[in-house]
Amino acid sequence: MLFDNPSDPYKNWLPRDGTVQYYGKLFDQKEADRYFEKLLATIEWRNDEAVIFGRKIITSRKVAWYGDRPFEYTYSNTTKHALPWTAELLALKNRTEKDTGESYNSCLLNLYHNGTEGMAWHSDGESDLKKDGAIASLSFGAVRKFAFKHKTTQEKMEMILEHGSLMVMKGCTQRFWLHRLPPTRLIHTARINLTFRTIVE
């Protein structure tokens, strides 16, 4: 099911077993453009690495990891250490916390150069993360489709993430749903995604 989603932060977009809220655009076009350009230029982007069946894979997608402290974060059998916040990231964290009423101590950023770069089905259930904690996803740049699939029933739901928009996954969402960023050959511009989250030490 694809929702051409109007923003309503009080609406739960999932039919069961979790909560997904879409806040729509937090920033006007000019401000969203400014953040996109600033993040592109100032974040310490690195090609992502994953170890799959003993083989090291390097993705064309780039990532970065920031936080309150040099937290360790392990996924896909690789470990990252958080860098200190930049001024822009701190401002975006504060704005996201204000709008969602949640608090976050870290942020994983992804840079997708065009529509052919995406993310396969997965859930953010790493042991480092706060159990059932909120994950706030800010999007800048290319408008992309985002998909959910229930782990048991295989129900699917898709939504459109706009430039400068905020989406939040919380509660038991990660336990019952997978999510992905489907690749597409129709998009030729870049997207930056920030996922604010809480690491438990």
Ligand code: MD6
Second form
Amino acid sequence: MLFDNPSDPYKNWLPRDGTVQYYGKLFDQKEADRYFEKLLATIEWRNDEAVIFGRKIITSRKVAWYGDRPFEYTYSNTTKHALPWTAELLALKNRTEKDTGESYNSCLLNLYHNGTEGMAWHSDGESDLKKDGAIASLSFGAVRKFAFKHKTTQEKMEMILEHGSLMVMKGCTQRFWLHRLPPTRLIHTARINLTFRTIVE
Ligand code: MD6
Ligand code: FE
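Please could you give me the other form, the form predicted together with the named molecule, since above is the form predicted alone?
Every component of the complex follows; first up is the chain already shown.
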């Protein structure tokens, strides 16, 4: 285990006010490639809409929303319902639950076609998410940098999310830290990210 995967999931990557753990690659190259291709082909990818400075824009990044039940997800005045799990998503959810020791009932997926697509600074503290619940993130495809910024001290932390890897944010992380996927001109291939979450009704 330690030989195969040098990442220590007990290490906290944040200096204060939250917990970020990096489990490294859960899958070998072939298995991770297979998941990437399957997710690309079977997920109902949609262009996301956002309102920026009062204008409705369509993001080039694609998104999808899955869950145990048709949970509502409201975003920029449009309400979406979670789709039922696919076989691959259920397998990945089960693996993630086993490795992190937590359970999840929904998953938000993002598809970034190349490095010009990213995600701006945000935190995932929506009121329908379990308070201080764990959010588990699986990455497939292009290796990208991921960044954190403390909301008051402005401290920064960066990590690399590898193909087939698992990262977890938990505790009070969302209350104290923002995170983003920075855009880069250096990457010309696609990345798929899955964030498993717990919605409370
Ligand atoms: C991404 N991830 O990795 C975007 N949020 O493309 C997130 O915004 C994220 O990775 C909450 C927890 C884990 C994440
Ligand atoms: Fe997020």
